[in-house]
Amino acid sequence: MSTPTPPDEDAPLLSVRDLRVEFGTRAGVVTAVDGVSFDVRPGETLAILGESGSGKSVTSQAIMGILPKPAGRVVGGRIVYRGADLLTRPPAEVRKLRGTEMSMVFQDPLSSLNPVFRVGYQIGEMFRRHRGYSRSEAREAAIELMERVGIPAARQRVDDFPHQFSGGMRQRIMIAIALALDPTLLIADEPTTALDVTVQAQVMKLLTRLQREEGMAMILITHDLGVVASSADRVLMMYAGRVVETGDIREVYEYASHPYTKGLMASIPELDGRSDRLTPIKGSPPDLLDLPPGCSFHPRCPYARDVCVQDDPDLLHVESRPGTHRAACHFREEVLTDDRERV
């Protein structure tokens, strides 16, 4: 594998094109990711949003090359990182990029951390394995990282075990491990799911600060629209393995043009008290083994018509909006301009 070229600020750091991921199950083959495409530029934060089962976490696993084997497999598309297609490179060479160039923070730090090793040892292992640090050098580097991610009394706690930390502190340790080797791309997969609201805000503030300090790109995967409202540059909405809407964060939040996005927005409580009740999306996400014909969202969609059952819409520009805003809906312009409440 040739050495990745230095990122050009005008070129994508990561370019995913028509990615398709399948899982073999006893019941049949599930297409978990179906034709997903997006770019991430240096220093940019892309949020990938969607309900459980939408394919957002599987997309991140495919990028990192950690799909569960043998069930999960990439069956199509390209994942180009700094000019190199990771899907055509030997696995051993791609593994060298993990941790050094690309890194990941998982949603459950307790299961991701080894319970029998002290946290300082687990952080320091990155330096010992990849940079040849001695044990004492790795320990000092671990303490410095623990201080940087806001763990109080880091020097006194470096020899503690994971179970001796709170959930928020464990997540900070996972962030320290992910940032140990100064990656250029960080993927955060539901990093605040198991945390209370106050700790969620603290972790997101930490991630945003570290991302800006390092100038790294970040992919933030979540089902919580509120988590990314103030931290993402662009957003990718996924439903049933496909991208249904994408654009700048403000465009998508203020001018939702897909019924799924609009439904998610309506289900968020408003702090100003203008609404006295939430409007949930009717129904449930589809069974990926038995997707409905046409648009996968049509059984739950208040805008659905005959064409939605017959034809799966392409991801096209929202013509009345400038910029990069796109939505996969036959009636995206109507959805954009319709302010009526649809229950």
The other form holds:
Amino acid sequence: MSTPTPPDEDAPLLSVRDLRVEFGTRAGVVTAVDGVSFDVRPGETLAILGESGSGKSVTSQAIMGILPKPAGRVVGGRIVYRGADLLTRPPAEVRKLRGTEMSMVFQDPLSSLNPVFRVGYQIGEMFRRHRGYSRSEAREAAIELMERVGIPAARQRVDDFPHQFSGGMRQRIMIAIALALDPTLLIADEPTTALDVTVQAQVMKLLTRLQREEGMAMILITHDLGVVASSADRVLMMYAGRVVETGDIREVYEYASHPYTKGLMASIPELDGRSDRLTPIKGSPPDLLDLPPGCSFHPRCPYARDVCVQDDPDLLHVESRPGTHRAACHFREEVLTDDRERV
Amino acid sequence: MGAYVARRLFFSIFVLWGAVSVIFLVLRLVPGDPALILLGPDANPSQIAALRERMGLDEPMLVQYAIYMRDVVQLDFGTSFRFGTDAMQHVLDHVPNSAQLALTSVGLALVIGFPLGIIAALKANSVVDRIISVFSLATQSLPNFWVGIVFILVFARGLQILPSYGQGTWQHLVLPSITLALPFLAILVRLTRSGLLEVIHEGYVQTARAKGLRERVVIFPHALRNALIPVVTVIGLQFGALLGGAVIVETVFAWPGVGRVLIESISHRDYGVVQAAILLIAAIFVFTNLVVDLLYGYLDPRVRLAG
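Now show me the form predicted together with the partner chain, since the one above was the form predicted alone.
Below, the chain from earlier opens the complete complex, with every other chain and molecule after it.
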């Protein structure tokens, strides 16, 4: 007789496998996400880092099932949430997960909030549509949430419209909507990018505090290395729709094994003045319509050799490092040990 | 808000003054003597002169204008040359008929136009969308009078299922109201379609989806409330076209409304009635636009109506 297996503590909440997303554009079909795989475990924060066009936002839209239609579509892979592949489940079933199990905070709170509805209505809608609250119950719940995300005088402001709030307060309202029904997974797509620098830290602190209180997992999409360092457990580096390096946050920061990661680290200004010059990555982001053959990064890579032009490297273990550290570079060991700033 | 309405009402006085002044001038510039028309071709010159004097048409135009304006501010809009009765009362007597036709048409246009526009937007570039777009382009391009005549030929003379002119039963209302509704409906379809397509990719529509709302809720109210803002504006502007269209449609179908009164009064050079009708139509137009602007402020809370 077999004993039932105890619930696996480390079982991933979300498993993305070999995800491929295409976008139809006027100029042709673009593969915005090309074979991306990763796991998110309960309660952890996974940062997805990359520049514009790297596919990080598209990945999150695909997980949420809100790709812009009809341009964007998932053409391959699996998105498994708690054992169910969201890509094969009936759409009505997946819809019910949105907002309740998985929520999303967007980059620009001004355009993400509906300008013609009062904020209390927009927050309360979560309770009314998903939980069957009455209007007055939903309103009370909205006020409570607004207080929880730190909006002063919530009771007086519940009937205001989004344009009557500051950028930081709007993002707090967006966060209130996302967290209304205690989701298990929060996707934050550049949640601080559109905000004033002084407000960015406050909003980030609020997000991480609420995450800790709720014990929810978070996918933090950003291009801000500083935000990642302070709040993420693991990191996924994306470039041209592919994962180029992944691992625990400290590990990747200190033992960067992909030339792109290394280049990004070198391009951060340091306040203590150890290097007095910024070192940018040369060249510009690739054109997704016309990707270079082999490794997409090779035209910008100081380590590039003949093999890089012919052969696209797989995401493989960096042998001299712990098992979770993987990089998609033919010369990952060399990049790792190379101390020179060859960018 | 109250101050805004007061200010708008104050300025609309000048609009009405302008409208009635222009029509006063135009009426007296076009050829045709009301006394001559009234008395017929056999009248002798002394009879005509006597009638002109009684009508006050022997005075210089500026004096006539001053007298008319003096009367208008006292809400005396003159007398009908033809009937000898109060000009404005004659026009007002026909308002219910016009209102019946106009409201039926607007109702038809809204009830058919909005759903067609929404369907076209949600099925953008599909066969259904193409059919709707061709239909609305066609109905918008066809002139009212032509559509009216074709309707009469087909449904009244050919199939003999509907009356071709006059007023009485609901059947009398069918052809003129559809004729009047068509161009308005077409504009409504196209505006709703483009308005919805414009907002469907906005961030807040994506948010509504991310909130796990049903697609029906994503479209109504989240997308549609925003899409309607420009539609409402244009509806206000198009209302003038609808009033103009009513004049033609009422004439084609011999519908006893204000439009037909206007046309008949113009051909009889019945100055008082023409001026009263124009004043009333202008007032309706100004009022409708005020209502639309207030509605606009309600639909879009970002718009603040400054007093």
